[in-house]
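The chain that follows stands alone, in the form predicted alone, written as C-alpha cells.
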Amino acid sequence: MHYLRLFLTYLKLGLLAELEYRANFWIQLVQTAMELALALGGLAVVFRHTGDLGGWRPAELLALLGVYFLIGGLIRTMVRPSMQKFMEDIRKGTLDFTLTKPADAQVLVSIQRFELWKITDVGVGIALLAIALGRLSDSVGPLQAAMFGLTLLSGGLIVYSVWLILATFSFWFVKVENILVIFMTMYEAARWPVTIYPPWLRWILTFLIPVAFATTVPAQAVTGRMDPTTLGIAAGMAGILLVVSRAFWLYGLRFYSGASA
C-alpha cells in the first residue's frame, strides 16, 4: 500500500505537470492518429497482395498491432520518462534527493515521471485488441486469455528490466541515451511478427533486445499460436531479467558520486 500511494502521488504530479501544457494532448493525439494510420495502411498493403503474412491472418496481425501500441504507450508514458530523469539526475548529481528518501530508490526512479498524454497510445492498443478479439472470438477462450495476461505481464517486465539495465550504464557512461534510441528503433520492428524476419534478426529481437516477448509472444498467446514452452521461457526470462537488473542497479550505485560526495 505504501508503494501504491507513492505511485498515485507521482501519477498526480505527472497529471498536474501535463495540464500546464494542454496543447500537448492534441499534438500527441495527432501523432498517435498518424502512427495508427501508417500501421493500418501497411497492413492493408500487405493483405492486398496476400491472404496471410508468414502464417498470420489479418485479425491476428491486428491483435499484434494492438499489443505493440499498448506496450509502446506504457513505455512512453512511464518507463522512458522516468529512466531519462534517472540518467539526468546521475549527470547532475541530484540523484541524492532520491537516495535519501525513506523508500526503495529503484522503485522511486522507476515511477518518478509520467508523460500522461502518451496514454493515447495505450487507448489505441486496447481498442485494436478489442476489435481483433471480436474477430477471433471463436478461437479465444479462458485459457488463451490467461496466457495472454501472463505473457503481457512478462513482456512488460522484460522491457522494464532492459531499460533499467541500459539506464544504469549512466553511472559509467555519459551518452547512454543513444542506446535507448537504438532500443526504440528496434521496437519499431516489433510491430510485425518476429517469425517473418531472417534467423539472425529474429535472434536479436528475441534475446539481445527482447522486444519479441513484448509484442509477438502475447499476440501468439491470444491467437492460440503459443505452446507451453514459449510461455515458460517468457515467464522465466522476465524473472531472470528482474533479478539481473536489480543486481546491476545495486552494483551501479556503488560508483555514484553525487552532489554530496
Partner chain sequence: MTAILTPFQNLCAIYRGFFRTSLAVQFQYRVAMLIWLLGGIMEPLVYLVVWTTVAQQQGGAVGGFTVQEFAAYYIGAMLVNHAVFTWIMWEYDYRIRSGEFSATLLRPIHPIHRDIAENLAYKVLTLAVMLPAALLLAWIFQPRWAPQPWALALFPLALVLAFFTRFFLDWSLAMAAFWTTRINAINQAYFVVLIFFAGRVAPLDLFPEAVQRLALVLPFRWMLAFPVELILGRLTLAEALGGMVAQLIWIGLGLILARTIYRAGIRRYAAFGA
Given for the second form:
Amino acid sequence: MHYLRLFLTYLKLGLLAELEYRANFWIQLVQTAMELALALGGLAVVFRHTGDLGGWRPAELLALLGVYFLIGGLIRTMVRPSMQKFMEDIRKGTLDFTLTKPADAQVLVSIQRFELWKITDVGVGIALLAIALGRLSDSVGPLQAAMFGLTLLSGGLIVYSVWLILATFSFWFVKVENILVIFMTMYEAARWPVTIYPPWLRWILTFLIPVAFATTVPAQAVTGRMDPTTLGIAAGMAGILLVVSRAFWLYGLRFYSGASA
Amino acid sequence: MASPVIQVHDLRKIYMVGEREAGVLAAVRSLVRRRTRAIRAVDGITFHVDAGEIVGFLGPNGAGKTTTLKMLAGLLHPTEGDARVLGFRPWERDREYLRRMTLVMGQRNQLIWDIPVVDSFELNRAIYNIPPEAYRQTVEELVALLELGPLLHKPVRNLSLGERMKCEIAASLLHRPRVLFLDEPTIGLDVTMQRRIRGFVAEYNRRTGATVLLTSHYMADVEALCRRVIVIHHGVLLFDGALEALVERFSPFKLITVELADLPARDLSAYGQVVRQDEGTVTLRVPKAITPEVTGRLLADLEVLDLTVQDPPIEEVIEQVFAQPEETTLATGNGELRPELL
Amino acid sequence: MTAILTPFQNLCAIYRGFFRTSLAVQFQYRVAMLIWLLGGIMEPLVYLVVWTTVAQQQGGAVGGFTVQEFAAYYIGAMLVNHAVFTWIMWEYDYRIRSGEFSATLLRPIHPIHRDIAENLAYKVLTLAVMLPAALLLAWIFQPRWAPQPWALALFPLALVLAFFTRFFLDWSLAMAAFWTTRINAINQAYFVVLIFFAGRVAPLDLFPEAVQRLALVLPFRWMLAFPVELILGRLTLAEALGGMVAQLIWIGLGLILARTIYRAGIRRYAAFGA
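Switching from the form predicted alone: structure of the form predicted in complex with its partner chain?
Then the entire complex follows, led off by the chain already shown.
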C-alpha cells in the first residue's frame, strides 16, 4: 500500500516534470511515428515477397510488433529513466539520499523517474495489438489471453531484472551506460520472431540477453503456438531472474557501504 | 537524558585501495597480483553526544569527518568498533532509525530539478509516510523559519544556490528527525545566507531539542553554533571539548596589537614575532607565558596609544593543529592532549 | 629548414595532426567504441536473417537474390555503411550546447576538416573489429559474389564518393543544432528515410518500381546501395558510371548546402551565443 502510493507519487512528479517541456511530447510523437513507419515498412517489403515469414503470417507479426512497441515503451517510460538516474546518483554521490530513506532502496531506485511522453510507444503497441487481435480473433480464446497476460508479465519482469543487474554493475564500474546500449541494440533484434534466427543467435537472445521472452514468447501465446514448456520456462526464468537480480543488488549495496571491506 | 544520543566506541574504517605503479608492465603485473594498501580513514575514535547538543566536527579534508558521518548515517559499515545512535546501530539501517534521523550534504541535492519545490516535499511526505496534519504543520513552520514562502512553487532549476540549500534543508527536516547530520551545509553560500542557515539550525535545535552533528570549513559556523567541538585528523580524535578550551590548549600564543604614537615604528621584533605592521599599528605574536611581561615592557619602552591582547583567530589555531606531523597528533581522551603538543 | 608549405601540404599536415589526436582520444574510449559498433553489426545481421528466411521459403531466391547473394549484399552493406556513417549530428548538438564550439571557431581552419579527420580515425581504429566480424559472418553465411575486374577497380572511388555524399548532407543536417536543441526528431526522420532508400531494409530491387525510381533521384542510394551493388557485380558499366555522376552531383549540392547553412548558423551563433 505504502509502495503503491509512492509509485503514484513518482508518476505524478514524472508528469509534472514532463509538463515543463511540453514540446517534447510532439517530438516524441514524431519519433514514435518514424519508428512505426520503419517497422511497418519493413513488414510491407517482406510480405511483398512471401506469404509468411518462418511460419508467421502478417497479422501474427503485427501482434509481435505490438508487443515489441509495448514492452519497448515500458522500458523507455519506466525502467531506463530510473536506472539512468540510479547510475547518475552513484556518480554524483546522491545515492546516499536514497539510502537514508526509510523504504526499500531497490524499490525507490526502480520507480524514481518516469519519462511519460515515451508512453506514446506503449499506445502504439496497444493499438497494433488490437488490430492484430481483431484479425486473429478466431484463434484467440480466454486461454490464449491468459497465457498472453502471463508471458507478458514474465517478459516485463525479465527485462526489469536484466536492467537491474546491468545497472548494479555501476557499484563497481563508472561507465555502465554503455552496457545498456548493448541491451537496446539486442532488443531491436527482438522485433522479429527469434525462431528465424540461427541457433547461436537465438541462444544469445534467449538466455544471454533474454529479449526473446519479452517479445517473441508473448506473441507466441497470442498466435496460438504456445506450448506448456515455453510457458513454464518463461515464468521460471522471470522468477529466477527476480531473485538473482535482488541478490546481486543487495550484494552490490553491501559493497557500496563497505561491509565486505 | 539518561544515556547519550550518539555513542561511538573505537570506530574504525579501513579502505583497501588498489595500488598501481606507472607503466604497462606494472599494469600487467597488477592483473595477476593486485597490490593493495590500507587507508585508515577513521582509526579508532570514541565519543558521546548528549541529547540536544550541537557538536562541531572539525578536521582538514581527508581527516575522516565525512566517513564518520556516513557511518553514523548508516551509509557505511565500519571495519571495527561500534556506534549507537538513538539506541540503533546505524548501519543495520533499521527503518525506525532512518525515520528519526536526517543527512544534509551541502554539495549534493535531492530535490528534483525540473519541478516545483513543494512537489519534492510531497515526495518525501510519501516516502516517510508523514500524516497530513503533521506534514502541514511542519511545512508551515519551516516555511516561516526559512522564509520559503515565495520559493515553494518555483521549479528547483530557477532557484539560486542559497535558496536551493534552504529548500534542501527543509526537505530533509519534513519528518522532524531527532538527529541531524549536517555535512558542510553552508558550503559555497554567501555570508548572509550562511548566517541565515546558521540561525535556522540554532533555532531548530532550540525548538525541537534535536541533536546536531555538523562539519564545516567555515569557522564562523562552528563559533556561532557549537559550544563543543571534536577535532579529528588522520582518522584520529585529536580534541574533544569546549571551543574555548581548544584555543586555550592549542594556541600557546597571544596576539598583542599596539598602536604607537611615533611612526614609522621602530623594529619591534625584539618583543615578539611581528605578524602585521601597517601605519602605526603593529601586531605581535607572543608566547602565552610571557605575555604579561612583554605587555609591561611595551608600555614602559614605547609611547603606546592603545594596546589589546587577543587570542588568535580560531582559523589560525585550527591551522596550527593540522600543521602537526602525524605521529605527534595523538589524543588521549576527552579534552586531554599529550604534553609535547602544548 | 622552414620551407613554405603549399596550401595542400599545409592541409595534409593539419589532417595528420587531427588524425593522431583523434586516434589517441578515441583509444581512451575503446570499450564504449566497441559497444557502439554492435548496432552496426546487428542491423545488417537481422535483415540478412530475415531475407535469408524469405529466400529459402521461396525456393532459394527472391527478387533476383539467392541466399548466398543476400549474404554478400548484407556483409558488403555492413562494411560500406561502416565506412560512410557519421555521428556528426550528436557531436554538434553537444558542442553547441556545451559551448565547446566557441573554441572551434577560434581556430584558423574550417571545422569540417577536424570532423572528417575524426570520422576517419574512428573508422580506421574500429576496422580492427569490423573486419573480423565480417569474416565471421562470411564464414557463417557463405556469401557468393562474382564482380567484374572493372567493378573492383571502380569500387574504391565509388566508396570515397559515397562517403562524401553522405558526409556533406549529414554535416548540413548537423547545423540544425544552431537553431534548435531538439535535434532528435529531425535526425530520426532523416534516418528512417535513409534506411529505406539506402537499401538497408532490403536491396532496392525488392522494392516496388515507384520506390526504385524515387531512389534514383534521392541521395541515399548513392551513399550505400550503389557501391554495394557495384562490388557485387550487379551493375553494368554504364550504370556504374552513371551512379558516380549522381554521386558527384550530390557532393556538389551537399557542399553548397553545407556552406550556406554553416554561414547562416555562424551568424546566428554570433548573435545569440551558445
